[in-house]
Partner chain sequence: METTSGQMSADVVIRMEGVQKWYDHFQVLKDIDLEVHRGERIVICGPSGSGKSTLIRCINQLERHQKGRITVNGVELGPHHRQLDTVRREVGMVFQSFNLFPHLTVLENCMLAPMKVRGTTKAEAKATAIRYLERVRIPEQADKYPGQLSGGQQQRVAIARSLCMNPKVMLFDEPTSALDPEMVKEVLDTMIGLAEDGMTMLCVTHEMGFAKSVAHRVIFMDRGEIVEQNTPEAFFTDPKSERTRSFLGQILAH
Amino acid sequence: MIRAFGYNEFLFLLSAVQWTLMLSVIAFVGGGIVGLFVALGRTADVKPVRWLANGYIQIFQGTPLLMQLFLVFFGATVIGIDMSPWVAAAVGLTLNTSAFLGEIWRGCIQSVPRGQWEAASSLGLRYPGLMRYVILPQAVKVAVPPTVGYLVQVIKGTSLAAIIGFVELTRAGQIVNNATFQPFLVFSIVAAIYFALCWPLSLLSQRLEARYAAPSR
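Please provide the structure of this chain alone, in the form predicted alone.
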């Protein structure tokens, strides 16, 4: 039976926001951890490590996130692993996020002036010490704005988890629409909620970029 869109339907949409945010946090934190190793691999002195890290990035940046979620969810079933939509979405988004953050951070690491690398090397610092004490502290300042900006993409990317049955904001909108048959109203509200989540982060990213780009006095 078709019912009208009301207060309960709106609360259902709002309650799904928590799953969107939880999935975003897991993908961002997990992707950040893996992405750091990917970025370090891309800038390593050992060629096979660089090739491996570059191949990882090319695979996950060169294929649609939707296909990656499908492969994780249905691929796990093929090899005999019973994986829930929640776990599959978290794994798929973490892998995808790590590739993009790894490439973003690789650029930030390589933006550190070459003289800093050479000076640290002349002091006898090997790659781990070079990164820990000299390069990464400087690269972090450059990396903050694009990293915050990419979090917006992670939040929007969680909407694709609806296709494998994970009930986040987009999937909740589909459920409410199937009950009310008011797609314009329902998905306008869903879009407004996504905007409310992403817009402050976009502003923060712009302010951080302007702040860190300003010449120091």
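I would like to compare: after the form predicted alone, may I see the structure of the form predicted together with its partner chain?
Coming up is the bare chain, nothing alongside it.
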């Protein structure tokens, strides 16, 4: 039974956007929290901690996101956990995002001049206070533009969750296409929706970068 692409199909696609957004938010928040620890590990004084954090980053940056999703999804089954595609996608994307954000933020932490660490520690601040009150507030300013920019990658990355069967925007597109057989039309619309989500963020990121790059306030 072939249906024509109509208003209902379009609405179906639009409603799938909420899952794409939900997955993006979870990956971003979860990835942000884990990523902060990855970044701190990457800049730690203790060598083994640095190596560990670096290994983590290399693994997630050096393998395709799709393979990571497969490994989480099917790996869970192997060790006897019945994981829904939803949870698997959330876990996989969180881990992947944390590695990339961790690496971005490492650079931001290291961009804070050495003298700031020295001044803070010579005043008696220990690592937690030094990080919290001196280093991170300065690193955050540098981190905002690339972080917002990376959010675009996260949103696009969620489309891979379609392959393990989670119904977000891309998967919804496949479903509609299976019913309408109008792949060019359907996927053009899907792509346009992604673009509508991502483009404002790209613009924002560019704006922020220009603002922070401007010579002092």
